[in-house]
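Just the one chain here, laid out as structure tokens, in the form predicted alone.
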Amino acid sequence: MNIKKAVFPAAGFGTRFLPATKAIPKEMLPLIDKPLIQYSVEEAKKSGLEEIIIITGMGKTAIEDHFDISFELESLLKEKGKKEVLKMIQEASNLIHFSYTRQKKPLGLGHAILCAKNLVGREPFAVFLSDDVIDSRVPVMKQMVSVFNKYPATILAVQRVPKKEVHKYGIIKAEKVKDRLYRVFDMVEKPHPSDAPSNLAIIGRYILSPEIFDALEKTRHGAGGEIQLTDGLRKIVKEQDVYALEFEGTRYDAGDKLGFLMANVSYALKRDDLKDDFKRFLKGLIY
């Protein structure tokens, strides 16, 4: 079965970027000149997916507006002859088919995914966390879909992290199947370095079987009253195969201020219209 649908949880408050995110959704913060979420949507499109399901919350209408048609703006750009800008605006609204549903209370990542149950149906689907911006030659989700075609099961994207940083992530316990591919037996959420089963951290790309909905419905509310995806995945591991792909690419945690700045610098240096002047600016900085 092909992976056709992708779920984008986007109902969080973005507290790490306050006060900017008081009025602007975190997912709409610009990475150069496109909002964070658009990079992941483009990755989904390039990976062959056909439908995006965005889980929104209060104050997130800017996301829907961004991927919608803006007749007044497009007419104005046409009148002024700004063809390149008009093209970029139209590309955003014509990328792919979008559906939206609401997570009325912020009850965790697992709960957000559960909100998409009726729109996804009983088929495997992808999940993107747009905080994780990944620069790769082959889109990470496309890498994962290739694995899924050979191993039709739940697939997790993982990355090696320094041992001292494992407490920030969900960490897998696994055995190597072949180069960059692992069979997962268990996972631990934010372990102490001495208790971590590996240094392979789960990153914000998933291919999930529809049974995850059943597992999440049976998952008890944890700390802060939230339903955690990791807890649901631990149930899945006991019942069916789960694999982890150590993807190829450079990942930036754009949900963190430093990671967001690093992503902006890196992407700016790859832009033909910016890199030369930006390099001169960076070389001229004095600390």
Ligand code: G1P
Given for the second form:
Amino acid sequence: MNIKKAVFPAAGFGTRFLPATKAIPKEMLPLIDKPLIQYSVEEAKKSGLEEIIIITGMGKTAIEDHFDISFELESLLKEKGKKEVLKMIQEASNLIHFSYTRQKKPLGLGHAILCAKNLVGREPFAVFLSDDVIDSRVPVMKQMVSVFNKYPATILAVQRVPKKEVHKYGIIKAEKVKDRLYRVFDMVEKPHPSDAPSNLAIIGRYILSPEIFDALEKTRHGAGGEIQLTDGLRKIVKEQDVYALEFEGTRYDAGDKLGFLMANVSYALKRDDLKDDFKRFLKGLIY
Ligand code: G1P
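Structure of the form predicted in complex with 1-O-phosphono-alpha-D-glucopyranose, given the form predicted alone:
First the chain shown before, then all remaining chains and molecules of the complex.
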């Protein structure tokens, strides 16, 4: 079975980025000149997915506007002969098919995913957390879809993190199957370093089986008083195969100030139109 649908939880308040995110969704913060969420939407498209389901909330209409046609803007750009910019604007709205649904209460990531139940139906689907920006030769979701084609099961993206940082992530307990692939037996959301079963942290890319919806419906409030996806996955792991892929690529936590800065610097240094001047500027800062 092919993975066609991708769920993008985007209803959070972006509290780590206040006050910038008071009136602007954190998903719309720019990484150079594109909003964060567009990078993962492009990753979904490059990975062969066909439909994006965005879980929005109060104050998130800018996301819908961004991926919509802007008739006034497009005709203005046409009139002024700004073909390049026009092309970029149209690319965003022509990317892929979008659906939107709202998470009415901020009850956590697991609850946000549950809001997509009717739009997804009974088929395996992908989840993208667009805070996790991943720079890789092969899009991370494409790496995961390749694994899914051989092991049609739940697949989690993981990376090794320093022990002192395990409290920020879902951490898996797993056994190696082969290079970069693990069979998952259990996991824990944001453990204290002394309780962490490993240092393999779940990063914001998932392929989930539709049974996750049944599991999440039975999941009680966990860490931080929220319905955690990790707790739903703990139920799945008891009934079905779950694998974790240590993906190839560099991940930035763009929902965090330092991670966001690092992503901007690193992406700018790869851009032909910016890298020379920007490098010169950075060298001038180091003394
Ligand atoms: C979420 C998940 C966590 C995962 C992380 C990856 O946490 O709950 O398991 O490790 O994303 O970015 P959050 O960052 O939303 O607190």
